[in-house]
Amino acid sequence: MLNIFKKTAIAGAMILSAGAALAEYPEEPIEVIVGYSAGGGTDVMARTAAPFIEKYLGDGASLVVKNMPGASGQIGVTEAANADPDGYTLGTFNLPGMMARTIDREAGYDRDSFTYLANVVNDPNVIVTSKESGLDTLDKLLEEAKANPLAVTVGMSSLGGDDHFALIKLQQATDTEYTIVPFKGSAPARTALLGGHVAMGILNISEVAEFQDQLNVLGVATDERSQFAPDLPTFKEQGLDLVNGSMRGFIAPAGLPEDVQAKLIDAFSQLSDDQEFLDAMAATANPVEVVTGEEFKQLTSDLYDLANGVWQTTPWN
């Protein structure tokens, strides 16, 4: 009888201990590494989502965003991949760009380097031009590009990212060529456009929503018009079959403890039903599309295969 009580007591202690361990996370601030400059689409997503994830995690959770721009986002995501898998370092994750980094260079990470938490945004591409360029319609842009190959300079946040894929699709569909000017994020690319230092840019709709009066926005790469710019025609409406965009989410290093992983995924899962969060994202023209855990991992694998297919036919470095 005494042994039964003893075993019961031990089992109860183990359950309480496990429950305490789960409840204790997080015990310190969680760093979120953003591989791009402040003010770009990825940075805006991270800073907008952070207070809501803090709320869902509870226990006084604190998320601290750290920008580590460079190498088309590779520096930041590599830092996140190689951090201790303890739940106190997360990273933003851009598709298809982060998988493209593993195809065109020695990346220091691969598909298996991460715990996949959640994709949060699916942000379509737009083509914009400087007011100084005089290229204020898609037809004018294509006419200039065909008449003077490589004369039109195009600013973008990275090579091998969604904006670059959009340009490759544009060139293939229209038999045109452009001179690429890459930046360390979309914010400096947009600044260059506003200053007239490049003629054209490929960005995302969230990144130009507040600048539509200062730039020529020629179209959006979606099947149907965006709710964030209902007056902006799709490229399909203009006779150009161009659909493309950026998916942005969050990862942690591979090997995250199961209880920590479960708590984080549960927190991110709540974003899609939080009207306050949806309103906050709508205010920045960020289209929300929450995909978590294994589904997010499969999405990453599918986009890797797509990026690899593009690389085989059109290497971008």
Partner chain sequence: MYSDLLHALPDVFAWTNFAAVVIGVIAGIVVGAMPGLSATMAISVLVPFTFGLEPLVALGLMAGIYNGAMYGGAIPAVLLRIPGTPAAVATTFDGYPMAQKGEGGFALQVAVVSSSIGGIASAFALMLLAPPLSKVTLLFGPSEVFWVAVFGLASIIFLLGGNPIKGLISACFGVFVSVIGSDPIYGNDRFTFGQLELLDGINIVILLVGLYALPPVIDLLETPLKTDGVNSSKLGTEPIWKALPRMNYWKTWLRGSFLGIWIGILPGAGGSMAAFMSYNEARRTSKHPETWGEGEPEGVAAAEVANNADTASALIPALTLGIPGTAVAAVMLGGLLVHGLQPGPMLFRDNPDIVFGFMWQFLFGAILLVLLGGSLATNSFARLLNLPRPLLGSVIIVLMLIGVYSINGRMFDVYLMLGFGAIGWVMDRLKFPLPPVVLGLILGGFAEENLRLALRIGRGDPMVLFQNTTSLILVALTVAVVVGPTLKKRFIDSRKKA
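Rigid core (definition): largest C-alpha set, two forms, superposition within 1.5 Å. What you see is a predicted model, and the numbers here were worked out from it, not measured in a lab. Numbering follows the first chain given and starts at 1. What changes on going to the form predicted in complex with the partner chain:
Relative to the superposed rigid core, residue 110 undergoes a CA displacement smaller than 2 Å between these two forms. With the core superposed, residue 126 shows a C-alpha displacement of at least 2 Å between these two forms.
Once the rigid core is used as the reference frame, the Cα position of residue 152 differs between these two forms by 2 Å or more.
Okay, that is the form predicted on its own; can I get the form predicted in complex with the partner chain now?
All you get below is the one chain by itself.
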């Protein structure tokens, strides 16, 4: 009942304000729905970016982060997809997770449910091995995996996530097979590696940067060396074409007015040149790579196709 009142009120307010006010967007606080609890990687990204977006939107704009955790981000992103496309509700967006969930379960949204604003974080995958495994180079790892298919155990944070897609790409590129051990989250996977309970792990660069001394980091899945840890070599340097990562960005519901969309995208695109923002993100272990608008949409689409292709041949559940 209350909801109906609320919706009518919002709709009424929108009709009243539609013509004149949109030019002055934003004139009320913008809500950013984060599908995870406060203090997680995605939440920290949203809260770190918020003051900078406020600065670039200007006119005393204000962003309010709202956590709606649950069902690995599904509850929050569904809420954002179904919100009124007036520019006052945005949401965070994770790749490839958000697309993979539309494939491996029934989701309340699809890739056309959103206006793509900007991807902000790209945390590339790394392959690491435990010190005990003795597999301290990529060649040794591949040799072992070829000699004994499925003998190498791979710890990762979940099935159907970026780690898993990186492994599938590795398997396809090198014609090797591994035994997947999907932990609940990357920290337990990393701990199992430190304790030598699994031989190999696929993690993200931000998760291993602090642990370089205790693990063998075999390579980073980027085109060029990551600014986040410039001393770590890429796979490309080692002759292996493997690029993959976990991405986090911002979306709005589909059907956003064009001027609002343009204003938001403009604000997000200025993030990549803001040294203060880059420093704040580096401090919270978020490697920045800003991709906006159409390019972000294309990126999402590509990842969907990849995930869908994988699902058709080797479904992960």
